[in-house]
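So this first bit is one chain, no partners, the form predicted on its own, shown in structure tokens.
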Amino acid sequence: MAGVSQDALYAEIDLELSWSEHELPQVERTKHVHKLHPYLGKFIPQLVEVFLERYFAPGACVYDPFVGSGTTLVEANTFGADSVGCDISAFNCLLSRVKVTQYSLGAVELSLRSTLEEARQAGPAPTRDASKWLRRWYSDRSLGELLRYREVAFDRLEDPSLDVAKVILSRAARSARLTTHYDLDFPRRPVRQPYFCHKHKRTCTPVDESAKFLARYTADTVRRIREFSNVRTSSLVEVIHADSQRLDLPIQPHGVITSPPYPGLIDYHEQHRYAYELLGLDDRSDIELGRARRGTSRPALREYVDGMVAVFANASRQLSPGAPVVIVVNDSRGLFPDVLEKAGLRLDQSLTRHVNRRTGRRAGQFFESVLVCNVIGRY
């Protein structure tokens, strides 16, 4: 796509789902609870307000059978309709239902303040009886003050702030490894020595704290969380951690927007490793579809295939014909029109989008395809 020009780069896509960085800069991609956790591989919330009015109305009720970091439920709370959202991630369950809960405002506040105070106070907890994998991506300190706000945390606090001191824990635990600043994404081994730095282009030291990262992101979850509970509305949302190939949703959706996984490119459960390590999450990398470590043999994608035929004909069969199908995927394997005829789903439109500002280790143009579909009938 070099020398394109941006006339002939917007030519065949909606431009109603492209923005550039000056319509659509990062502050307005991560509003409010859209960032309580950095999160690979989610679509923006813009694009599914857009879903929203193009194929529902207030009061319906939306499903994404991948929910992932929560944008869809969030954004259909703002929307007024009903969510339900399935992932077979422990830790996408854990940071969705943490955004779309309706919290006592001050009491939550005042909890977490309390426990990072205690925390700060009582000093790094021993370390020596953490896993190998935490001793090996963690200095002694750092490690010992993550230890301790969790020790604090679990003693003290019960569901929602537990929940949402969970997720405070989890963010400072993915600042605070042994990488460089640049290579949080991905960090491939731990880093203990100065290194050059590509980021702020001078020589950096590897972090040796968690504390301060404790501090920031308390602050910044409950600033977060009031600004949603300012557009947040009564609407129902329910977050389910299982299958969504087999699961009997506990209310019947009126359809569909979700951004499934790519195959080969992401493994979900190990991009937070450190949240299963520090939280004892409920690991069920064995049965997630599309993870990286399978890669793109034939054998991989096959079963990625059949897995996805799976999910949307689960989905298929507790929808009512005709209903809406939206689905947001880079299909340029061309897996998709064998899944959506497998799943009973008819496809009537395939539009394309420019995804902006993807940076770092994932820069480049980047385009993905909304497959909007219609449910054929009980399938």
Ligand SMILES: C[S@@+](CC[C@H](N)C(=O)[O-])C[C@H]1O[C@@H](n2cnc3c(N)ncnc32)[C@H](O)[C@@H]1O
Second form
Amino acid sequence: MAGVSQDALYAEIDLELSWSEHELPQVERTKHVHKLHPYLGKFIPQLVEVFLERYFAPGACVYDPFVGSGTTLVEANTFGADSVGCDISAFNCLLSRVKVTQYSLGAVELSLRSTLEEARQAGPAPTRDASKWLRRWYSDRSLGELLRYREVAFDRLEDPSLDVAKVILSRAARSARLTTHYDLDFPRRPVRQPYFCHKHKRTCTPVDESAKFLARYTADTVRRIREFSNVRTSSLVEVIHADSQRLDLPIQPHGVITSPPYPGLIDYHEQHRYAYELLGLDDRSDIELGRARRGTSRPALREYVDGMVAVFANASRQLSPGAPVVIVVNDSRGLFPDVLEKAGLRLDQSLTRHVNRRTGRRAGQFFESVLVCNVIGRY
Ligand SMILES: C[S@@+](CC[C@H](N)C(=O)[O-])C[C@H]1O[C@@H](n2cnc3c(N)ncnc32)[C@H](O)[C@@H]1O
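In place of the form predicted on its own, the structure of the form predicted together with the named molecule is requested.
To see the whole picture, the full complex is given below, headed by that same chain.
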């Protein structure tokens, strides 16, 4: 970046990438399938919309090596671009796939509603054989209802309806955990007694059933999938459960839009632990980059940088020279200049965006960077 100082680059706040609550209310940020299941650490769809408009054309193919809950894929599809997403978390891949699959809507709705009804009629299943973790985090009745729904869904459904049922089950399981209303993101220990709720400013009681969540989320999921079907295109979408440090892509993408994990902040497998427990998903947290439980010690940061270099070098090697690579990152430790250089990427622009966080304990002034890079050459 000859002639442009880091200060000049970092001085920019890109107003097109920063929205107030009034300009972009939560209902817009969580439109249609973007809210099929809560997910901590996603970027907002409107950000991806701007990147697609600026750096891609309809018909292109976009790659996201940290696909998470699938925001890039959903937006690429409505934009008319093909997309490939990779994630090491099996649950995130399931969630992304459920968002982008093209369904036969009437059939899916019918089979989900009959699953719900059959599970309701059968009543809670026995819980004695469930894992220790499940028995610790749910009341007996809640867990029994989740297990019954799982049994009926696995018995009667086939993909793609079964995948949708797995997401509904997971979302209900998240809501039915024995935790407080104000601690759904990071519950530390099960709460079995009434407690003073900081969110509602009154005494609240832990949840004792899952059936109402299963019913509510079945209706909500069907509605959201229908809404997305009105705006989706027939562009191709592929979700791959793999380590993006090593993935050989099935096609050559035109560029990347992604947001990597930040070191020591979020455990992406752990935040959906209930889904791993209930669905028996493959847990590959040992190769999840930046895990919170690895901390931010020097060796952990070195490992993080090596991992980021591996992911972006692997992507660069499969892109054409000059291809755009857009990275949304909170690089408070200044690790990315090194990552980009080692991965064969040239920084063209570093934009700063203000992040509007309206919810509870993680609120406050928060900025993140958008690093707009180009692939230098064959790497
Ligand atoms: C910040 S999140 C991405 C969120 C995404 N932009 C969204 O809107 O949902 C980072 C993701 O990187 C994934 N990840 C961590 N290590 C990985 C690896 N080695 N290979 C692929 N994905 C990985 C995590 O599982 C997590 O889903």
